[in-house]
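Okay, so here's just one chain, in structure tokens, the form predicted alone.
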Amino acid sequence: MPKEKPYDISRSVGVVQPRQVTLDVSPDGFRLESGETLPEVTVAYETYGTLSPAKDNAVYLCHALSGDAHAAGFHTEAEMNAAKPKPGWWDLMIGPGKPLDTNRFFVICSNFLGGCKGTTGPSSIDPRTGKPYGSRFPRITVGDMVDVQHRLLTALGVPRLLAVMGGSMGGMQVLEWSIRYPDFVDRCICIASAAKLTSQALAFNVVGRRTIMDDPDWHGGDYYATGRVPAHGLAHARMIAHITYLSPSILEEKFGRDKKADSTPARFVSSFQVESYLAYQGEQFVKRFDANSYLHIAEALDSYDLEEKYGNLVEAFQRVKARYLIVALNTDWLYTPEQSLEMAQALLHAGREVSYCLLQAEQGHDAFLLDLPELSNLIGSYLRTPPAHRPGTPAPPPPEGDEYPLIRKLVAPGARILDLGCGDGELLAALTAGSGVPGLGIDIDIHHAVATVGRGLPVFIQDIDAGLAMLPDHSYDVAILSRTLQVVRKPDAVLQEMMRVARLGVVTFPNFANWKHRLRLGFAGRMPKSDGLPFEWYNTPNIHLATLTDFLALCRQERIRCTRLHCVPNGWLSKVFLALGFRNLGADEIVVMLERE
């Protein structure tokens, strides 16, 4: 396990102040989407940074099921000053310089309905009753959350969010906010999330109730008044469900099969380490949660199902007006990485501007808790960053290189552009800059990724040889495959795919047949390297080296037609060549735009 870093307080938003308010509700109460109603809803929310005065930097963090208001920094100085400081559940990202900077923006987190850290839940005192709800407690759902938090965003002057993101159940609340409120929210930041619980995390849910209600102190949810709670039965909730929050490789890597070597345990009871382990969530769980709430909590993560709710996940996001960022984790089993590529298709197919990013994190769902620099970099540039294609954004630098004016000449301004295998985004930010048209970026790359959100391009991590099966027939305008040809494994796949979602193609691929390449290859018997192949032979991630002629062979057979072809000399002698009708010998780029015959 990597060594834990020492805490940072130069880039900690320092002690906070817990706060509460109570909503103006209607004189009937605030009515829940069940048809029932609370007389009245007080929300505990934490605030971070500065509203600005165009109040236009606002982002809402949801929390996960156990989790609460406090996001950052601490209560007390000497919370603050221990030997090893707790902070908020996350600290890591919130605070001066961090992605959530605090000198940017106005960073609000509130403990959502039915929780038990603040906010109006079973444990909360029913003013109609003067004792605490227990039983009484009406059921709620994630929408319900939403509505409340809303509410407190109107109390708080913020008319409208930024961004609203988080992870795990926050996610399902980040969707949520997106279909119910669309013109509250420019930018929705889903975290290892989905639109609804796969069954096996239904089923770990339903045992985890079940310990509860089947604790003899539990006494069917009224149990404040007897001096004793549900102990024994939420401490084994907590443990079933921690096993979810982590991959097997974690726990294989913390525990493995250690056995504790100071105790010798009752029969029945194991002597190994993830016990241990395991119990001490349980008990540490108990000291700050209460039964009651993790029952009506789980109770509306298992109820949301936004395709049962609207019949599909693309009819539910035909509502969405906001940008997406949808971060899935490759070791998460409780919210899968399908789960976050299914939502995101839904959004393109809706024709929603959206970036799909899949994280390689070792220690599954929990691991966006953790320190993730790609997480950290992925957030900080999808807050900091404008749109590219916004009018008046101004146009970067063009690409180096001689084919970046044809591709210039051969895309139309305005054009909806999918560049497949698009780098650090260069090609496309130049080629949408203030085009008022998002374009599309697909990668395999997490780090190209990044660079692609980081100049305001949406982008999808996909591996282009095993299609695009997620975006609808003729979606884009053109689709460009710049200097990617050559490193796919299915080039006659890829131009099939390319040429069914985008009525034109533009490809560039280095021509293996110049006259450089051939004397390289024929008189020194060295494989060919040059500006365009700029790899020695053992180190090259060109997999399919095509000449020119081959290319053209290649669209005849798939019945695509080109109807441009530009060659790219690289010397005098190539210009020679190119001028005496020799293309082949000459041209050291190729540069054509294709059509569906």
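Residue numbers count along the first chain shown, from 1. Fair warning: this is a prediction, and the values are worked out from it, not measured in the lab. If you superpose the two forms and keep the largest set of C-alpha atoms that fall within 1.5 Å, you have the rigid core. What changes on going to the form predicted in complex with a further copy of the same chain:
- Once you line up the core between these two forms, the Cα of residue 547 ends up 2 Å or more from where it was.
- Superposed on the core, the two forms barely differ at residue 160: its CA moves less than 2 Å between these two forms.
- Comparing the forms between these two forms, the C-alpha position of residue 585 differs by 2 angstroms or more, with the core used for superposition.
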Given for the second form:
2 protein chains.
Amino acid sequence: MPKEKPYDISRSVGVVQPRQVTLDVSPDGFRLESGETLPEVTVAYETYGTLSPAKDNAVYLCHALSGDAHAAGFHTEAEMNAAKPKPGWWDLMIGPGKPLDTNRFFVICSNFLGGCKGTTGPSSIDPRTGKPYGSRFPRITVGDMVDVQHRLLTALGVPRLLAVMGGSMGGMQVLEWSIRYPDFVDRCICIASAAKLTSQALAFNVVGRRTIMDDPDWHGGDYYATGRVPAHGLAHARMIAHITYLSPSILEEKFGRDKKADSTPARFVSSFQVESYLAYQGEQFVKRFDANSYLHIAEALDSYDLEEKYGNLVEAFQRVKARYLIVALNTDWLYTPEQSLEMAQALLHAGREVSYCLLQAEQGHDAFLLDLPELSNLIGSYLRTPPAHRPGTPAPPPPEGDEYPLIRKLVAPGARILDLGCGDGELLAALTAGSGVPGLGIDIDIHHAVATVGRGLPVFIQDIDAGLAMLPDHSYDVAILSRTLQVVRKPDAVLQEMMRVARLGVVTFPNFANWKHRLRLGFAGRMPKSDGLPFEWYNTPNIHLATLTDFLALCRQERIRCTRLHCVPNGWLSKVFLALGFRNLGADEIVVMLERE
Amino acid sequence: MPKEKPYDISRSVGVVQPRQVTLDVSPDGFRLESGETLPEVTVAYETYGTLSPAKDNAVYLCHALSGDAHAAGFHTEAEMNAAKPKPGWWDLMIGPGKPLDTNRFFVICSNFLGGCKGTTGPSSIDPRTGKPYGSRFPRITVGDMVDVQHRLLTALGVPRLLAVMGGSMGGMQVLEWSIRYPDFVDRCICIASAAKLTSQALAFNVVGRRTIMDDPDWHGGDYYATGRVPAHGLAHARMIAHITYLSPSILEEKFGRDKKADSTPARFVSSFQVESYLAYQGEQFVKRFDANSYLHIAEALDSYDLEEKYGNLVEAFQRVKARYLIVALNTDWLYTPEQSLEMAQALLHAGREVSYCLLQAEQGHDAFLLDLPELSNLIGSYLRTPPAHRPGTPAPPPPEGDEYPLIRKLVAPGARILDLGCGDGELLAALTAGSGVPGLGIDIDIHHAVATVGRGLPVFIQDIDAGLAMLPDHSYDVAILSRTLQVVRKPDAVLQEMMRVARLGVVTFPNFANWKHRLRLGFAGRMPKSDGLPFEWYNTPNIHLATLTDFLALCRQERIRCTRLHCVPNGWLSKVFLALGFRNLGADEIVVMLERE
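Could you switch over to the form predicted in complex with a further copy of the same chain, since the one displayed so far is the form predicted alone?
Following is the full complex, with the preceding chain placed first.
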């Protein structure tokens, strides 16, 4: 777990004012997706930073199931100056110089509809009766929550969002924002979320709701006047949920099977630390949360299903105009990386600009609330950097070496470019900057991905060997595979996939049949090494080497035509061989352009 | 999921008689691990097959948390002839011709102590009061359960077990059997189990117990006279546990987000199929299980911890004399494959004979109760086949080809042999049969592992590239790596690991510098192919090829001495080169013996 750092006041938003506003609703009340209405909607919210005169710097932050509007800073000086300050829930991200940089952005966060932290929910007073809604509170949806947020922004005079972002159930609100209000949102950041819960996640919520409803103190939802709350049920629900928020390995690391030393536990209460931790989490939750709110929010969460509503995700995302950054966490078993990838894939299929980043974080689902440097870098870069392809963006310096001019010649300006194994995005940026047409980089390395996003390019973290299933057929003009063919596990499959998703392919690879390699094997009896193949046989990443002749034979077999062929020599003898027409002997590096037959 | 097959009466044990016996206990009662006593212990059990005159064919089967003694067959003719017969819980495995072949073996299963299916438990009558024990039932352990089982077998006149086996909590009883009664047990089969629960598994049990104890109908455990049972609490506990028994993917496949069509669910009860399924599981469980039994058994399960008791697993397993088969399931997230591997590793470190098999099964933890052909094959083979190294076992026909005689010459009779990439065990069997010294095969392929177990050899399913961390230093005389070096990702690391765990290494590999390969690259400009390297460059599993000279250079660098070197020629020209002393030109295949410098 990250070590606790001392709180840095200079990067804090400091003391913030919690605010509340009662929305203007029609005389019939606020209409919900269910068709029912609420007579009155009050929203609790906070803002950080200042809305620019052009009103183009607003970022809306959506909170998760048990969150609230207090995302950053403190409500009092005393809280701020405490020995162990406890700022808002995403203070790590919000403040001067932080990813949601309050010197640049105007950040808004509100408690969502149905909550119990100042926004209208089941524990609020129903103006028609003067008593808490209780069992009379209507069914709400994620869409209703977003509608309320939209009205709040209108009330605040925010005409458009530079970005909307959120994690977990907050990510679902992001999805809904981009679909419900496509013209209102420029960028979306959806973290550790999903377009619908898995069957397993539903299952845990089912038990959680039942523990509340089977608690005799719930009274069908009308417990507010009883002086009691369904504390056992709510605590059990929270304990179950809390387990799902953590990875098995972080539970092992934090608690393992450690026992409390000085406990004389009650019968069947163990002395395991994990038990007292969970019990404490349950108790604390009961103090700060309303059981009916929990039931309503969990119901909204469970019933959220973009596929059910629109037939499929691609159809749902046809409505979207925003650019997307989808972030998944590798140890998140509640909102799995596969679900994030599915969303990213659907956005690609809907023709949207999207980045998909799988982060390594040991802690599980809740890691998005913790100090993950890569998450901060990603979000900061994504919010700061305009798209590289935006007309007028100057081209960065091109990559060094002999290859770039050849590739540049092969790729028509304005082409839709896919760069497989894009590294830090240098080549892709040089090829697409200012072109008006976004490219896409694919790389397996998170540091490469962060760098690529930092260049204003969309990127997918993906193992090319796992296939390019997320890309639609013929979705690019050119797919580039630069010095990568020999490191993949299945070069033939990768070539086929390239030529499925792009009209043209550009491949560069080292020629194993170069005279230096032949000499070394032929006369020294050693595995070839050279400038292009610098590794030892036992530690080389180049696991599928080919000669020019081999490569061309494979292309013929795979019904791929090689329309251009450049042999790059290294040294005078290579040049001589090439000049004499011995390509397979002279070429050190090959650059080919491919087309499907 | 496996399709339902019609029930095959000819392979069934048919109608079986449930039996009960009251154990002879001392006048003070049956002493438990806690120091407390039970005045009386009655055990419910069933047997299948017949005890042989030599009494050497008894197999004891341990059931899991909610299981019972009824493992196979039916209690009545009517049950057997039902349209959908519902036999005992492991009927798939027990019967004539099945893995626990009742024509060969005498199988015993009893309800464990603390249960509610006929063996003394908290719902039994306390003879001292004439009322159910309830809150007076003492704390029990897995060790107490095994003690009762041991007394039962003594009462049945069974002097020794050919095998003890069980899955899940049943596997913990197997562990305890082998440690408590080492001379009583010949073979142990421990399936989907662990030497202690993970923190996450504890966490789920914590919540389960609390839902029961917080149910007002529990009454501190003394509910038997109230006419009510803590039904809500027990149902919630079961629902939580049930989710953990299934893999996320099987939940998705079985239920996904499907909804019941004709439901008008109560408020906050969803129409998701997964909700009605779980609710049904909860209800059914309440009908057949006692809440106090659940609490006691879950407590015994949670507190089971061989490491805590013995300091570490190796120390615990020093007591073991039995051979072990440890089986893990790849989608089991409750009792993880890592936990099984840890046990297998500790058994190896304790010098015991052990096989570790990781099976692919989509269904999660509960898959061991289902029709898994590989599990059946493994268990059947393991029970049937005597150890290959047992003196007097005839050597099987050796593998074909030129290598075997060379390897046979290099390996001293009676050597402890480790075969890395053992395939179906042919080479290892030929080298160790009847030697009196068990070898160990390692392979990544389950079919190879089943075949190897079928030859009476211990095997680990393991990726050699993941290291040999489970093997102690210098634990073998010879490690063999036959035609495998070139397919691993890190040949240098694999060589180092080999030479760590064994005194001598025998490595065979194709020589890339053979004249045929040199000619093909040198003159045809193509990647070499030959009898020894039959693949194309793009689909070859041979990703780290080496020449003889390269290999010897690596050995020098890694401080490994090559003490013997055989060059295997293929064809007359290779022989000529070898005769002339051009080893790196003539050798098609290399066989070397290695020793650490």
